[in-house]
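Listed next as C-alpha cells is one chain, alone, in the form predicted alone.
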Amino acid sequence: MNAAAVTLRGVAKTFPSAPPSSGTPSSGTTALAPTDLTIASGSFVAIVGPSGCGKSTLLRMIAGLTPPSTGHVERAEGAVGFVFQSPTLMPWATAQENCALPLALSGIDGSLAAPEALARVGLAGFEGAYPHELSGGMQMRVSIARAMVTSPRLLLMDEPFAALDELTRFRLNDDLIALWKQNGWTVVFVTHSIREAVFLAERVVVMSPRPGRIVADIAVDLPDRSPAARLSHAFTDQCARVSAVLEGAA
C-alpha cells in the first residue's frame, strides 16, 4: 500500500457571516462538517457533490491556503501544484512567461523548465502566444504546464474543465490521464461532473449538500481509461452507481 500523501483529521471549515471588527455576534455558516480523508501517494481521487457543500474549500484547505476552523491537515512533502476553474493567466505575458511564473516568484530561471512543461501539455510552438491569441483549451493547458513546472508531488484541481465544450474537455481528460501516469502525482480532482470524475479517478469521493460531508467512497475499476472506455458497459455503470449515491444524498 503507497504511503498517505494527504490525510485529513476532522477537518471542518466555519466561516463567519459579519466580520470580526462589525460587532454583530455571528454563528457563521458551516461550509464543511468535520471530515477524514487519506489519499494515497500517486493516487488519482476525484471529489463531487452538489454546489455550496464545500468541495473547493476543502481542497484549499489541501493546498494550505484556506485553514481549517477545526481539525488537522497532513501533506506529505514536495511540490504543489494547484490548477484553478480559470486560467488566470496574466493576459500581457506570453505563455512561456506565464507558465514559468512558479520559478520566477522563487527566483528561479524557467527559460528551460518552461517550454518543457508546456511541450509535455501539447503546446510546443507556442511558447510566445498571448493569451488572447490561444483557445479557451488551450490556455488551461497552459495553466496546467504552470502547475507542473515545479515538478509537484500533489496536483489539486478545481473544476479546471467545466467551462470547455465537450470534445476539447474529453481531450484534456484523456491528457491529463496519461501526464499522471508518466510523472507519478498525486491527484485531487474537483468536478461537478458524474462522467468526468469516473472516467478519470479511481477513487470517487461524494459530499453530500452543505455543510458538506462524506457519504461515500467509491472505488472505480475499470479494464481501462482509453477514449473507448466512456461507451463501455463498465463505465456506464459506475457512473449509474456514483449517481445514485449523490442523489439519496441531496
Contents of the next structure:
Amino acid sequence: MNAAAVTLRGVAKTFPSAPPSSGTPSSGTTALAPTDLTIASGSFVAIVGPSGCGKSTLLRMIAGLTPPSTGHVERAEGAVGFVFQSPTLMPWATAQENCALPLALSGIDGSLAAPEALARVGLAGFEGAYPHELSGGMQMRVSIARAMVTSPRLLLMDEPFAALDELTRFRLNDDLIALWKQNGWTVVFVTHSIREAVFLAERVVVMSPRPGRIVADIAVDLPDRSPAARLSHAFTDQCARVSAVLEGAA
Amino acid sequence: MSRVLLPALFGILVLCAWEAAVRVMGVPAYIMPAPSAILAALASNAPDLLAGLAVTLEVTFAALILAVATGVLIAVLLASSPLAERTFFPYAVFLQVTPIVTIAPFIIIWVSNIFAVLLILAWMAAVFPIISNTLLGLKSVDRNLKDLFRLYGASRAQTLWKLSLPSCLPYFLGGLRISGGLALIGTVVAEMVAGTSGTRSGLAGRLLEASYRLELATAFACFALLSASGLGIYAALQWLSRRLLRRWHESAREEQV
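What about the form predicted together with its partner chain, after the form predicted alone?
Time for the whole complex; same chain goes first.
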C-alpha cells in the first residue's frame, strides 16, 4: 500500500447547540464521533451515508475549512482541490477567470494553465463564457477545472454532481475516472448515491448519523470501470453489498 | 418604442390642456403661467438660469461622489465586525430619518463656507442608501465562495477586492440610483434653507427669488430645469448600472427574444 495522503486520528466534531432555555447544560450536537481514517495516496475513496451523518463535516475537516473539536488531521504535502455541491463560480467572471482564481490568489499568472485545465474537462472554446451562459453540467466542469488548475495531489469533492441530471452525471463520472487515472490524484468523493460511489471508488466508506460515525469500510473490486460496467453483474452485486450495510446501520 | 412614445404623448397632451385652460379662462401669469410663457422665460433668462443650474449640479455631484466614497468605506468597516455594525448602524439610520432642514441652521452657524454647508447637507441626504445597500451586499456574499477563498489562502485584501466588492456591486448600484436623486433633493433643500443669493446662488435660490417677485414663469422654468436634471441623473446612473452588470447579473441581462 502507498503512503497515506490523509490520516485522521480520533477526529470528532461537536457543534455548539442553541443556548439552553431550561438551564440544563447542553453538550451540543455531535456531528462526528471520534473517527480514525487513513486514505492511501493515489486511491479513490467514496464516502456514502444519509444526510446528517457527518460526511460533509468530515470532508471540510480534511480540507481544513472546519477545525476538528478533538483529534488530529494529517495531510501529505501538496496542493488540495475542493469541489463544492454547487458550482460556486463568481458570476461576474468568465470561465477562464474563475478557473484561474486559485493561481491568481497566489500571485501566479494562470493565462496558460487555466485554458489547459478547461480543455481537459472538455470546455475548450468556452474560456470567455460567463457562468450564466453555461449549462449546469458545464458550470460543474468549470468548477472541476478550477480544482485541477493548481495540480493538486488531493481532490476533495462534496456531492459535486447531486444537482445534475442522470445523463450529465454519468458523463461527468466517466470523465472523472479518466482524469483520476491520468493525474494520479487521491480523490475523496462524498455522495449519497450508492451507485455513484461503487462506480467511482475503489473503497467505499459507509457512515451513519446520530452520532455521525463510520460503520463500514468496503473495498470495491470492479474489474472494469468503463461506461458499460454500469450494466454488469459485478457492479449490481457490489451495490447490493453496500446497500445492505447501509440499511443494517440505519 | 411605446415605452418612450406613450409617456411623451401624455405629457404633450397635459401641456396642451394647460395652455388652453390658461388662455380660455384668462388666468393672470402671476397665478399660473402658460407653458408657452414658461418656455419664453426659460429662453430669455437662459444664461442666468443655466449658471444657477451649474452651481446646483456642482454641489449635487460633489455630494454624490463624497457619499459614494464615504458610504462604501463605512459599509466595509461595518461589515468587517458585527460589533461595529451593532454599535454604529443606528447612527446611520439617525442620519437618514432626521430631516436635514432641522440640522441646516446648526451647520450654517458652524461652517462659514457656503459651498461646504451645502455639501454637508446634500451628503447627509444621499449617503444612507449607499451605506445600507452596500452593507447588505457585503453580507450576502456566497458562503461557498468565501470558503473557496479561505481554502486557497486569500488575504483579507484579496477577499475584499476579488470577492466582496464585486458581489455587492448590484446592491451598491441600487443604492447609488436612489442616492443620485437624494443628492439633488438635498442640494435644493439646502440652498433654500441656507438662503443663498446673488450671482453664485444655485437654481433653488433663483426659484425662490422669482417667486417672491411673482415671476412665476421664471420660477416654473427653474422647477422644470431641476426636474429634468433629476431625470437625467437617474437615467445616467441606470445606464451605468446596466453597463456594469450587463454581462453577469440577472437585473441587467438583455431579454432573449
